[in-house]
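Let's start with one chain on its own, the form predicted on its own, as C-alpha cells.
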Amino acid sequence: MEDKPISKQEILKELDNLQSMDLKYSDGRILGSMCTEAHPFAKEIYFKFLDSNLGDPGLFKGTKKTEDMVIEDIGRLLSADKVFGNMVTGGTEANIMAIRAARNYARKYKGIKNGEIIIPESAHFSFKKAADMMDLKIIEAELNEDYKINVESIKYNISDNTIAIVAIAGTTELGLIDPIEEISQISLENNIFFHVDAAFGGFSIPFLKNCGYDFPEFDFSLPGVCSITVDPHKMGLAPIPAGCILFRKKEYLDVMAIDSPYLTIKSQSTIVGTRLGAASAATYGIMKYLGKEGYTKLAKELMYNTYFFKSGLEKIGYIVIAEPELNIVAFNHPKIETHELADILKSYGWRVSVASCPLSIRVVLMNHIKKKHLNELLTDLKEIF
C-alpha cells in the first residue's frame, strides 16, 4: 500500500497492463476449462448486488429470496419437488459439503467414527480435499474399460466405516456419466449416503433429454441420491462463483448447522460465512432470462461442436478416447506423447488441459469456443500430424 492515494487513472491504466495477461474466453483458444464468459446480463445483476451478503440473510431477504428460488427452480430440474440447499462458490465448496453432510450424519445416526469414502478413480479432487480436511479415508472403486466406475468394486469395497458413496454426472475429463441407476440402488439396499457431482452434467444433461438425448436418471428420480452438485457458472452461464449443493432432506443441512447468535439467523450449515449473494441474484436472472428454451438450445450447439471436432480429429487420424456423452473430447496422437503434444499446441497459442484418467488431451467444447476456432484448431493439428 503506498503512503499517499494514487489517481483512478493510474490505478486502472496498471490493472489494465496486469489484464493484458490474461487469456481472453472470446478469443476461443481457452480449450480445457469447465468455465466460460458469463452472460452480459447475468454480469449486470452481479454488479447491482455487490454488496449483499447472504452470511447474513435478514439483512438482505431479497438476496436470500433468489437463492431460495435457484435451489427451488434447480431442484425441479433435477425432478424433485422440495429440496434444501444453498448457492456456494463452486463444485468443490458443494462436494466439500455432502461430505460433512455424509460425516456428521454417519456420526450422529451410526456412531462411526473412522468414516470411509468410496470415490470413483476418475473423481475430482475436491473429495480428497474433503477428506483431508475431515480424516476420512478415501477408497478408490476402479473404472470400467468404458471409464466409468466398476458396480462390483463399490461392492467390495463397502464397509462397517462406509458413510458415503459418490458417483459422476459429467466427469471432469472425459464428461462420462456413471451407472448412477444401479448406485443408487446399493446405496439404498446398504443405508449409505450417496452424493452426486453433476457440477459439469447437471446444468447440460435435463436439457439434452428435452432435445431428445438419452441419457440414464442421475437425479434426484432415483430414491437412493441423497444430494447433487451443480455449477451454474458452467453451462448455466452464470458469474463465477455459482455453484450449487442440493439436498434430499433438511436433516443433512442441519446435522452441519453450527450456531451463530450474533447473525439474524442462529444457525448457518455453509462452510463460508461470509457469501456474496451477487451471483445468487445473477444466476436467478439469467436462469429467467434464458429459460429452459435458452438452454437447451446452448446445450444443442455445444453437442452440435463436439461431434463435429471429434469427425475432424478422426478424419486426420487422431485417437479418440471415448465416445462423447457431453461435451468433452479427449484425444491423443498415434506417436506423439500426450504432454509433448500439448507444448506443441501451446506453442500455437491453444491452451489444452492433460487429462490423467487415461492420460490424454482434454477440450472442453464451451460456449466461448465457435465453429470458426475449432476450424482452426483443426488445421493446426492437421499440420502438426
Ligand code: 0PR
The other form holds:
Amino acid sequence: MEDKPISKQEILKELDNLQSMDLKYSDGRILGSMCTEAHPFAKEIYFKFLDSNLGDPGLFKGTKKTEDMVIEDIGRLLSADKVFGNMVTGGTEANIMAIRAARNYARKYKGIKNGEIIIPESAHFSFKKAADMMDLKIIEAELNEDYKINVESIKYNISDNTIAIVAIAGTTELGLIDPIEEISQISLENNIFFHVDAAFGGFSIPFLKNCGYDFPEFDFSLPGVCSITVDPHKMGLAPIPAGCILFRKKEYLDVMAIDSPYLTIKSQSTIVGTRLGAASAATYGIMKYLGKEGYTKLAKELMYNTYFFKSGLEKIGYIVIAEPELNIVAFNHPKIETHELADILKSYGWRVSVASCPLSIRVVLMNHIKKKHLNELLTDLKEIF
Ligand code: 0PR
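Form predicted together with the ligand, following the form predicted on its own:
Whole complex next, starting from this chain.
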C-alpha cells in the first residue's frame, strides 16, 4: 500500500489497463468456460445489494428473502414442493456442503468414522477437495463406453463405510447425464446419501424437458436423491458467485449446524460466514425477469448452436466424442494429437480447453458464443488440414 492516497483517476487508469489484459466473453473466443457474461439486469441488481451480508441475515431480512425464494423456486423446478438449502459461491462449495451433510449424517446415525464416497471418474475435482478436507476416501466408479457412470461399478464399491454416492447431471467435460434413476434406487436399497451434481445441467435440463427434449429423471422426483447442486452463475446468467445447494430434508442442514451465538441467527450450516447478498438478489431478479420462457429460449438456442457446431465439425473430418446431451461438444481429429491441435487453435486466438477423459478439445457452447464465432472457428479448423 502507498503512504499517500492516489487519485481516483489514476487508479482507474491503472485498473483499466489491467482489465484490458482480460479476455472478454463478448469476443466469442472463450470456448471452454461454463461461465458467461451475466445478464445486464442481473448486474444492475447486484450493485444495489453489494453491502448486504447473508452471514447475519437478521440484519438483512429482505436480502435473506431473496435467498429463500431462489432456493424455493429452484426446488420447484427440480420437482420438490419444499427444499432446504443456501445460495453459495458456486458448485465447489455446494458439493462440499453436500458431502459434509452426508458425512455428518452417517456419523450421527450409522456411527461411520472412516467414510468413503463413490463418485464417477467424470466427477468435478471439487469432490476431491471435499474428501481431502474431511479425510474421506474417494472411490472412483468406472465409466461405461458412453462415458457415463457404470452402475455395476457403484454396486461393487458400496461398503459399510460408504457415506455418499455422487452422480452428475451435465458432466464438466462432456455435458452428459448419468443414469440417476437407477442410482437413486441403489441408494434407497442401501440407505446411502445420494447427491446429484447438476451445477451445469440444473439450469437447462428442466427447460429443455419442458419443450420436448427427452431426458431421464434426474431430480427430487426420484426418492433416493438427497441433495442437488445447481449453479445460477453457469447457465442461469447470474453474476459470479452464485451457486445453490438444495437438500430434501432440513435435517441435512441441521446435522452440520454450528452455533453462532452472537449473530442474529443461532446457528450456521454454511461453510462460509460472511456471504454476499448481491448474488442472491441478482439471481432472484434475473429468474423473475427471464422466467421459464426466457430460460427455455436460451437453452434451446444453445442446443441449436451445439448441433450446428457438431455437424459442421463432422463435415470437415473431425470426430465428435459423444453425442451431445447438453451444450458441450468434445472432438478430435484422426491426424493430429489433441494438445497439438489445442496449440494451433490457441495460435489462431481461440481459448480452448482440453478434456482428459477422453483426451479431446472441449467447447462449451455458452451464450457468448454466437453462430458467427462458430462459423469462424469452423473455418479455422478446416484450414488446419
Ligand atoms: N460441478 C460441475 C459439474 C462443474 O462443471 C463445476 C465447474 C463445478 C461443480 C464447480 O463449480 P465452481 O467452479 O462454480 O465452484 N465447472 C467448470 C470447470 O471446472 C468451471 C469453470 C468455469 C471453469 C469457467 C473454467 C471457466 O472459465 O470446467
